Each structure stands twice: as C-alpha cells, then as structure tokens.
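Coming up is one lone chain in structure tokens, specifically the form predicted on its own.
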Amino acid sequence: MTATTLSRRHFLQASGAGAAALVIGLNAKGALAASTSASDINPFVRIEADGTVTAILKHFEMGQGTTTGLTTLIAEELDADWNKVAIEFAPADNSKYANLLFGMQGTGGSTAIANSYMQYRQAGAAARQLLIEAAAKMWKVPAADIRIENSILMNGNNKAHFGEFAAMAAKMPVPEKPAIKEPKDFRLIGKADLPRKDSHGKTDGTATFAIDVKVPGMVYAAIKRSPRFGGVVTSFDASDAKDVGGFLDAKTLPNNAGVVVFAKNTWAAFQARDALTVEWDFSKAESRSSDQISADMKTVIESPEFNTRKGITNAQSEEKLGMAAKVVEQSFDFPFLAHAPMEPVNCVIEPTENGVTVHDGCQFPALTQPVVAQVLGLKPEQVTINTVYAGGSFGRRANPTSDYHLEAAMAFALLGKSKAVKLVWSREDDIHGGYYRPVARHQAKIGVDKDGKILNWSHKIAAKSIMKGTSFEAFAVHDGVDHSSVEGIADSLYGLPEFAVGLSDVQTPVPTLWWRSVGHTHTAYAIESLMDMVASETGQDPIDLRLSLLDKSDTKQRRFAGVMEAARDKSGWKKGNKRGFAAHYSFNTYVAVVADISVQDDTVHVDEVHVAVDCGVAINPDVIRAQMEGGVGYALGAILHSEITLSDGEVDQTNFPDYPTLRINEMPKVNVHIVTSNEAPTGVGEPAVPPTGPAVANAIFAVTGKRITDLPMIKSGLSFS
C-alpha cells in the first residue's frame, strides 16, 4: 500500500467535504479532539464512512520505515486490520505537525518514532474508545462488552466495521487521556514479520518519488555552480548552450552563486549547462588543497578555543601524565564525506491560485516554507508542500539554508513565476558541490597506571562547525561550543577520570552538514579506537575494560553495559579472540558491535558483524534490523573507501568511480540482536553507524597489528574485498 500525497488545500477539501466521517487529532490548544473535518484539528487518524482507516504521517519517508512505524502505533491501539490501513503524508503546517523534539515540522536525528510515540498511540486509542462508545449507544449494550478484531466491532450477534459508527463517534467528547494498551496486549507492536507499508509501491513502481514528479507545462532547470566554494558569477556566455536541442534560456541567479539553465528536459538542461562559459570571482572562495587544510588543522588543534567539559582543561588533565606508568597517545584524521543518497536532490515548484506548491521528498517543511516564501514574496502559508517519497537523504535533504529549494525558487522567479520549474541535481552536482560531513582531527593523551587503570584522558578535537552561522546557532551552540562537533566524547557515558575535551573550529567556506549520525561519525571512531588501544597496552579484554568504566546504578550506563554484554554473549566472544569490538551511545540508543574479518596477503574482508541494540520498545523489529544492517553498510563504505578531497579549492571527486561506496561483495553478514525493553522507543536510523567503523578498525588491529587512524582505510596500504 503506497502513500497518497496531497497538498494542504486538497487535503482539507477531501476531509471537509464529508469524505471523512471521523478525524482524530489535536485542536488549537493541543488537546485531543474529534471532528468530521480536518480544518478544525490536525489529524493523525482519519476513518472514512466505508471503514477505511488512514494514518496521517507528520514525518516523511526516505527509506527508514516511518510510514510503517507511525502507522503501527495507530493500528495497534485501534485493533485495525493492518492490510486495510492506508497512509498519507501530512500537509506542511509547522504549528500543527511540529516535531516535538525540534519545535518545528521536520524529520531527522532519529526522532520520528521517539517524538510521535504517545501522540499516535493516544490518537488511535481515542478513536477506538469513541467508536466503542458509539457502538454501545447504538446497540444498547455496555461498552465493556464490545471487542474489536481487525477493524470490526463485535458484541454477540452484533457486528459492524468502523465506518458505521464514525459519524456518531465524531460528535462525542474525546477522552482527555484515552487508555492505551499494556505491552502484554500488543498485537502489532513488536511483531517480527509485519509487512512494511511502503514496500509494495516501491516494488511495483507505483510509489512516487520526487524525481518522478511531472506537472503540465513544466520546465527543467540545472545550475552551473562555482567550482570553488564561495565563488560568485561575474559574467557568462551561453553561445554554445544555445546550440543544444531543447535549450530555452540561461540566467544568473540573484545571489550570483551560479547560472541557471532552462530546458525542455533534464538531459538538455545538463548538456546546455555544461556548454556554458562562466567567469568567476574567487576572491572569497576556498583555494586551499586538502593537505593545506590538514596542516592548518594540526596547528589549531594544539591550542583549543573551547573547553567543552567544565572543571578541567586539557592542560590540567595532561599534568597527570607524569604519574602514568604508560601513556597512550594518538591522533586521528577524518575527511569530508558526501551524503550521496540514491536520489540526488530535486524538486518542482508549481504556481497555484494563491501561491505555489513545492513537490518534494521534503525532510523539513519548517525550513522549506519560509525560504521559498521569502524568495517569492509570499507568506509561508501560501507555500504548500506535496510530500512524496525520497530516495534516501542521510541528512542531505534537510539543511539550514534549504539550498535546493532556494535555488528552485530563484529559478522559478527568474522564469516569471508563471511556469512550473523542476530543478534537478546530477550525481556530479551532488558529489562535487553539495554539503559534506565536516573534516575533523582528534588528538588524545591517556595516562595509565601500572595496574592498567586510566588516570587521565586529554582529548582535543578540530572540526568545521555545522551549526555556527546558521539559524540553528542560537540553540545548538553554547559558550562557543557546537555540540555536534564533540558529541559522543564530551558527553561520553564512560566514567573517565581527569577527562578534558577541547575544541577548535576549522575555518573553511566548504559547506558542512549533519551526515548520518552527525558528529558521532568521527567521535565514536576515535574514542572506541582509543579504548582498544588502552586495552591492548594494558593486556585487558576490550569488553571488560569498558564495563569497568560503567556504573550500573545509573540507568544509561546500565543499558550501555547491557548491549555490550549482549553483543559479547550473542557473538560468542572469548577473551583473547582476534576480533574487533566497539560500542556507542547516540540518539538515546545503545549499540555494541563485534566485527569478524579475514585477511589474505594485504586484502581484508569483513566477514560478519554482530550488532546488539537497545532502542526501547521495538515497534517494528524488521525495520530495526534493516536500519542496523543499513547503518553497518553505510559506515563500512565511508571508512573503507570514501573521502572528499580538494585541489586548489576544487573538489576532486565527481561520481561513484572516484567516490566509491560499499560494493555488494563487501557487505558482511549482519546478525542483529534487539535487547528487550519497555522503555520509550528511541532512534534506529543512525546509531549503528558510529560503532561499526571502530569495531572493524579494532578487528584489523587484532588480526594484523595495524592500527588505522587516517581514514579512509584504503590509504593504509590494505585493500578490501
């Protein structure tokens, strides 16, 4: 069953015209309410007169499984027939569909299920209670005597579907706190083989992705962007572009960041764009090569600008080194990384009677609406968003500037605001000129006594800030510290003595952005490699060392220890094994990984990965396993092969031949163990990425004696198959 996508106007028309007999959601005061019209409330569930149940999803789908997860919560509480529950993406409305953890409408940070868990369960429970009360009134029986099975209400010889009571139920007062199920009564939550809601449409081709969208009279657009970040257009010549069949026009963007070409199809737009001759002003652009940026990082990291853990500085921590029997000292270097989703960013802006509609796999409507509105001189509410499926994102579709929406809006305005414009990025655009995971460097000095006990830990990080200079700076940066640069280390769950973490910002015009698991992508690799180094230097078992640094009287540390023990037990870990281990806490989820590799000559193959995850209540175990498996694969591609490098300010990579990701033959067998928990659900889209890299790195050290601290691993002299 595929997701229906509607503009807000059409959504309200359909719901307000009597098509919906019962709508459950939140009213203007944030309380649960029932109505026959979606214009009165923001609905989470709609029940038609024919009995059809539709889950209205405030989070979009980029492959992570939210269409299944959110729908499960409603269907569970309603005891609805899973095969007959439909899904729709909610219209863009920041006031009604805000992510409770962000305060604005958007999907990311592995928060979709976590912030919607009670909202959607309560909406389903409220609908159930109202339907039962309506049936009890009509049948003149006690409500307690009515049961529901697969969307059918039953009592003795009485039997009817939801729709037969929906209109009556919509007129009844909604319970302030509807009773939700106890875990022992779950029928769908936790079901291992529950089919995904998006699989069928994605398999038979009926699912609509942003790249599929076509509207009448649409013009295609492609943009020639500066080859150096920060460059601006001074002039351009389109003489050769005019010879390309299908070329329509070319204009400089209002912000001078590039030249947009209009054409009759995507291929013509790309060909004409490539035929342009453009003169650039690079006076404020990045002009350094990667080795120069690296050298500058080595300088700035020595004297941290910010102390991220109050109470102790790096200098104070390092004073304890004189007492150490051994000092473990190591640096790590991490390159820029592209997101490289399967579907490069694209969108359509279409004129409407009252404004525009943006057709997009829209990750953050709260950012997109005001950006498009400002460019076009509209109010945000005049920008409707038709959300469709996205072919991946890994963070790319949500950025503080809404860059591709901004470009599309400028192109639409340049064409007179009368024709729909479809902006498409090519794979080369994506790799060569998108946003990147920040480049970063780590340096650590760890003092250990004669008994192998850690005395002090001084850690320094240099990284390009993601948040500074953006609309997120006010709440994401405190005392000068961008937490996304140090998360996973500065807030580590390990009980480390004399633990100092210093931060220096790397300055570069290269645009950076959250990348799947954000700062944890490099911090986990560093701290978990260092843990392994301490264990090796002191002759301790890597898991035992970590467990010795956790206090199980603390809930978080106990759950962290729990996944370590689960990974140890499920993988058959024995002391002295030549295997790799790493664990990490991110997005409120605990993950531990054991990696097994084989080596022939200088060729390494990752054979098997064991993952233990504690993400609270497991709503959809199959989705969780898929996200753990996908996280392992995504992490492996990055640590083994991927990097973005610059030569004189220009990105060297253009496409997958020179920005390789994981190949199918390199994917290991992944065994996932989900730790049973009744805690509130937490994120699963990102947490498998951070510990996978260091687990593999630690396995390579265990087998070969080679410690890899400069990524990607392919630079180490080893090859991978």
Given for the second form:
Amino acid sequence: MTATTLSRRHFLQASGAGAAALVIGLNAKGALAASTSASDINPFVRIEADGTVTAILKHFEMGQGTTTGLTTLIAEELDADWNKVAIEFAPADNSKYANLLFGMQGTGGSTAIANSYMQYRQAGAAARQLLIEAAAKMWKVPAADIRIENSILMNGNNKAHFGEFAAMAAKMPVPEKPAIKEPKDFRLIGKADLPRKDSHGKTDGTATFAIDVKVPGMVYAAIKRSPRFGGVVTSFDASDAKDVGGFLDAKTLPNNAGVVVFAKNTWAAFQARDALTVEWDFSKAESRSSDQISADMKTVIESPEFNTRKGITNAQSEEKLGMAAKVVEQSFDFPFLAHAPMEPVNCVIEPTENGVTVHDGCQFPALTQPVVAQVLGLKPEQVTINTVYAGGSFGRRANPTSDYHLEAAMAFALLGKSKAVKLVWSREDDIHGGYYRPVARHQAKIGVDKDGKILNWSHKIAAKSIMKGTSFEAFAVHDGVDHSSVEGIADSLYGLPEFAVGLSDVQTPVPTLWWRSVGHTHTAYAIESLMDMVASETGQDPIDLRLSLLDKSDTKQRRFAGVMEAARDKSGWKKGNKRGFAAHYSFNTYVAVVADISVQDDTVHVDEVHVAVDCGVAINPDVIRAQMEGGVGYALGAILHSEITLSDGEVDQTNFPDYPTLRINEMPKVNVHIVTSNEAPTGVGEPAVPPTGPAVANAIFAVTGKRITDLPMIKSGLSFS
Amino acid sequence: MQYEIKVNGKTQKVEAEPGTPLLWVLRDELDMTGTKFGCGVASCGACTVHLDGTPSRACQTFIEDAVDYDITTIEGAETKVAKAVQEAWREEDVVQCGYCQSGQIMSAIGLLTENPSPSEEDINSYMNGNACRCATYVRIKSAIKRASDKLEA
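Compare with the form predicted on its own: the form predicted together with its partner chain:
What follows is the whole complex; the chain from before opens it.
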C-alpha cells in the first residue's frame, strides 16, 4: 500500500502521539511551526522516526502533475532523496491549506504551483534548517559544516538520516523566514527527467480513485435526473425497477431534482434507475432547441448589455469604419461542451463517529465541506474529506454548487444516515448532466487603413455567465460583467486602437461551468482567427502583425512577444508558408502555437504542433511538456468534434459514440519549447488549450482557403483523421 | 446466480445476476478495481481485460460468457510483454490522471503480444478504441515503441 492510499484516519493513527516525527505546517496564527505530531498541526511535510519524508499536498491530482510539483518544492529545499519521498493528500482545512490566490482550499485556474511555490519551499527549508540545527547540537559541530545529500545529513565521519533528529528538531523554534535556496543551487527544480510521483500506481491498477472506494455496508446509488434542465419530479413509478435484481429502494430527492435509486451494486443501480418511470414538471425548464438558442443569441448580441472596456462603446469604435480602406467583419459560434473526464463523477459518503467522511477526487474541499454539512445538519468540520486521485476534471469537479456531493449527501440522508452511500454517474449522466462550457457567439468589425494598420476593433460577445447566481458571483462579477465571459479579449495584451468589447448575457437554465481554460476557450479562438484574417487581407505576415501590436517595454507584452518569436524560430516559420499561427496569454502564462496540417480530399490531419511556453521558472519541465501535449489534444478534440446540442430542451448526445473526443490516430506530434525564465512560476494546466484551436483553424485557412467560424469544425464539411 | 470465473489464474465463485457485465463483477464483487468504468458501451476501452489473452471490453462481456475464458486484468498482467509495457509507461511518464491507463496498458500488451514491432499505423489502428481525455497519446505511442525495443533487445 502506498502512502497515497492511506486514509486520513490511518494517517492520524500512524502519526499520532508517541511517534517521534517532525511535522512542519502552519500554527493557529498562520506562521510556520514545528511539532512532533500531526494531531495538533496540519502539516505540509512530515518526517518519521525512520527518516521517511511525506509531502502533504493541499492540491488534488487530476493529472496536472501537482503530486510531482508540490513534492519537488519540499524535496528541493530539504535535499531529500526524490525516490523516497512519499505523498499524501491534505485533509479539508481552510485555515491551513487555503489556495493563497483564492483564500480557500481548492484547485483550479492553473494556480496550484503559482500559489504554493514559496509556501512549500519555505516548509521544506524550515524542516531542513531544524534538522541541521538538531544534528549540530548532537554532533557538537557548527551547523554551517553540515550538509545534506539525498536525505542524509553529513559532517566528517558523522552520517545519519533525517529520522534520527526528527524528535529533537520538532521541539525547536521555527525560523520566521527560513533561508530558501538560490536558483543556482536547484537540484530538482528544473530537472528534465524527474519521474512523476503518481506513475507507478497508475500503471499497475493500484492507484485509488473515488470510484474504487468500497467501505463496509456500502449501498450504491444512481439518480434519474430531469431530461430537461430545470425540470422537477412530480411523481414516479418504480414497479419495473423492483424487478431488477439487487434493487433496494427509490426515493425522490428532497429538492425534487431527481429520483435516487439504491441498490446492491453499481450495475443494479444503473439498471433499476433506467427502469424508473418519472413524471416531470417542465414549466421552468429549458425547452428550446439549439437552433432557437442560437437565434436568440443573434438577437441579444446586437445590443450589448455591458460595455466591458471602459470609455468606449461598440458604436463609438465603429465610427472609425467610415475611414477604413478595408473592413474585416466576422461572427463565430461556439457550442456547449461537456468536460467528459474519463472517471465519471462519483463519491462515497461514509458515516463516522463524529459526522461523515466524503471519499472523493475532491477539487474544492472549501465548497464541498459546507454543502455536505448543510444537507446533513452537521458543522463543516464534522465533514472529513478523504481526497483520492481524480480521473480527470477539466473543471468539472470544481463546482460552486458541489452538485454531485450535494446529491450524494441527499441520498445518504434519505437512507437514514447510517449506511455508506456511493453515488456514481454513468457516462450518459455525464453527457446529459449539464455544467457545460457555455454557448457563446462573437461578432467583430475591424477597420484597417490602406497600409494595413488597424483603425478600430469592435467586438461583441454573447455568452451565458458561469459565475452569476453562484457563490462566486461577488468574487468574479463586477458592474454586471462576468469577467470569465470576456477574459482573453477585454484584457488582451495587444495594443488595439478604438477597442470596444460589448457583452450580452445569454439566459438559459442549462447549467454552465468553467471548462479547461474557461472563457479563453472561445475568446482566443475569435481574436486569434481575426488576427489571421486581418493579416491575410492586408498581406501581412501573421506573426509580424501581432508583434507590431506589442510594446516590449511592458513586461507582459515582452514575454508575449517572446513566445511568439520562440514558436516562429523553433518551428522554422517562413513568411508566406501554409501553416497556422496563434498565441494567447491566460492564467499568467504565455503560449504560442504553430500548427502544421495536411489535407487530402477534404480530409484534414493535424500533423505537428509546435508550442512555445513561458510559465516563469520551469519547476518540472517534463510535466510542463505533458500539459502542453495534453492541452493541445484536449483542445483539438473539442475543436474538431465536440458539441452538446438540444432538441426541445433535451440533450441530443448520450455517450462517446455521439460525443466524440480525440483519439490516438488524430493526435499530432507536439514539440514543446519552454522559454527560460526567472519569473515566478505560473500555471500550465490550461494555457495550451486556448491557442491550439485557432492555430489549427488558421492552418486550415492557409491550406484550403476555408475559414471555419462555426464549431466544431466537423460541421464545415471537412473531415478529420 | 452463482458463477465460477477464472481471474488471473485463480478460480473464484461470485454471486451475480445473469447479464451483469464482467466489469462490475470484477469491481464491485471481487474488489479488483484496476479495471475501470468509462462509458459502459465499449467505446472508451477503460475496462479492457484479456479473455484468453485477447483484449476485450469487460463492460460488454456478460458474466455468463466470462466463465468460458481465462481472464487477465491489470492486477494480473505479468507476462514479459506486460512488464516491458509497464516499465516503458513509467520511463516515458505517460500518465496524467491515469484513469484510462489500465485499459491503455492492457490494449498495448495485446498489440505487442500479437505484433512485437508495430508501425505508427499499427499503433493508431490497434489503440484507437482506447480514449484518453488527458490526451497522453504522444507518450502512449513513445511507450509502445520503447516497450517494443525492450522486447527486441
């Protein structure tokens, strides 16, 4: 059993009073402190008497590499033996494990490394300093003469592992600002081939995901939800469900959002659920079809509700069109998208002596804990969260409503709160289940003078707000503008004259959510396609055009230009070549992409994608490369194939056969170039997604002359292989 | 009903309703959770196991049919090819979320057992039924080639 599969309970027992361990974490005042036991401190790092180092991770692992990243920071400062450092996911504790950029515990927005960089290094450095001081005392030598190599403290003939000094070090005061390493002394940060921490368990079937959790007496649950978003249960008939072997019971959820079926195993739960007959009240439900929603969007976009760039309206911007030698005018349409993580969402709620434990690939403990507590009449601290590996998320598991935890808690309560309940969504539940990337439409009118200089850029967006009506509204909505609807365009780094961005909210009961790179999923596609259109219509090189709009005396614009130049140079870009280029700044990271495609008889294959990324200090270059590769593939699958459509309010797609995602034969070669930087590290989970789509679209235009503006691309008449 | 199935060389008695997919018997009854549920319609490959050595989708194999085969799951992947594949997967650091990787690995073992030096096209066509939402495909390809090199060495 690896450390990551240990339950929180087991962990507390193992490291409870009596074990001579050194733990470093935050005390009640929020300052770094040391202790001998994890029962009075929720630590970042624990060192056992046998010398074992365990990094305790406040961020969950959905594939993005935080188990490797955060552990690198601890191990670097501690000079620990990489292969022997164990990992463990932190319990829910907002006061100790808050994401420093959110003020609460949760993972998202490509922030895990950015917010933990100094905190985890300092924790590792504090442990190192205390161990050295303890060894200095015991060996009676100056601390400065002690060095650490691969978890071994050394001085002359003295040699000992960390554990020998753990108990002594735990009683020493922690320096207020432990000395962290100079970048020149980094041994693990920046190391090209540091093996991932989660590789072994994920290649022999032993890694535990929530769907793998089984506790004694557990009952399995599945839910029949309204076929139209916003519908509520009026009655149900379970007589056919009762014929399913293993069926236990069926009950209406207290919020009337569905009927939950209890059964003896997952299969029986799915079968019995499918056998239910449910009557629904659709009076407040979405009953439109996608065509109607699109038509309605075309209307609302014309008169923006919000002017998101202060001081200039679309009408004012468009006054310049009269002086233009050329007008580039284009609209873009983006569908709803499901996240479709490979592990459908699920969790287990187990009764404990003092409350419950939620077993989950938990992305946002700060949201889940109070939601579950409220349903069950508990205090938040009575809800323990056992975070396990998450089989992908792409945004799905971080939900202001904590939807699947809420459902599981309701099911647990309906069953009497005495038996553990495992709620599992099927793939059909996932594809039908909402929380989609919002539909969006863009319309732009750009005037260009006879020399190819942009005179104005009037941009309008219609999109459903992700944040409005959620607990994130106060945080993310200002003056009525949900920033996530316009991010990546209203705050573009390009110096565009007479630049107006109007926004209209699209109203629909279809629940929407951030989807890997959020608003940038559509804003980057629009702005980077438009850049390409301006370049091609004015006979300019698309990279030169972009560079001409950036002022290198500004740090951000200089770094943005830097990735463009790197992608240009590393890909061997030549003026007039039939390739696609796009670049985008998101989550404080800069990415530029050159796409190479081949086309045969209207069938497009994306052959190769060159990515240049500037994400500050590259902590784990191989994880960065993996995220660039994965981001390219995730974007490409959506751009080429994916859409969720509605007919009379009901989702048309059901499962992977009709919601196709990228397959191995469609995956291009990906060449990643990481720009060397000493800036603070920034996220890599999302930023490769935004520029990939438009780079491919621009390549398709370069080769075929076809400009694809209605996604997914499969609707264009082209096919993809 | 009671069935007797042979999983990873061991004969096991299980209680299951006729028509229950092998996937759920493995996961919910035998606690062998390395085999994953991804779609339930043989479209994603996360549930790939070997039936008499041939990669098959456990979500479409009924328990009453499973009794006829020697079943191998990721937990029992121990052939020379299996070891080479798992090692290669680790050396290439293929995994991200890791959820589909049991299925990917079971398919790759099938491929390399049938065809020890597959071309790019062979890999694409054989592995096409295994979806990876993290899109680790670049590394899956490299790992298959690496495993192939190991087996030839």
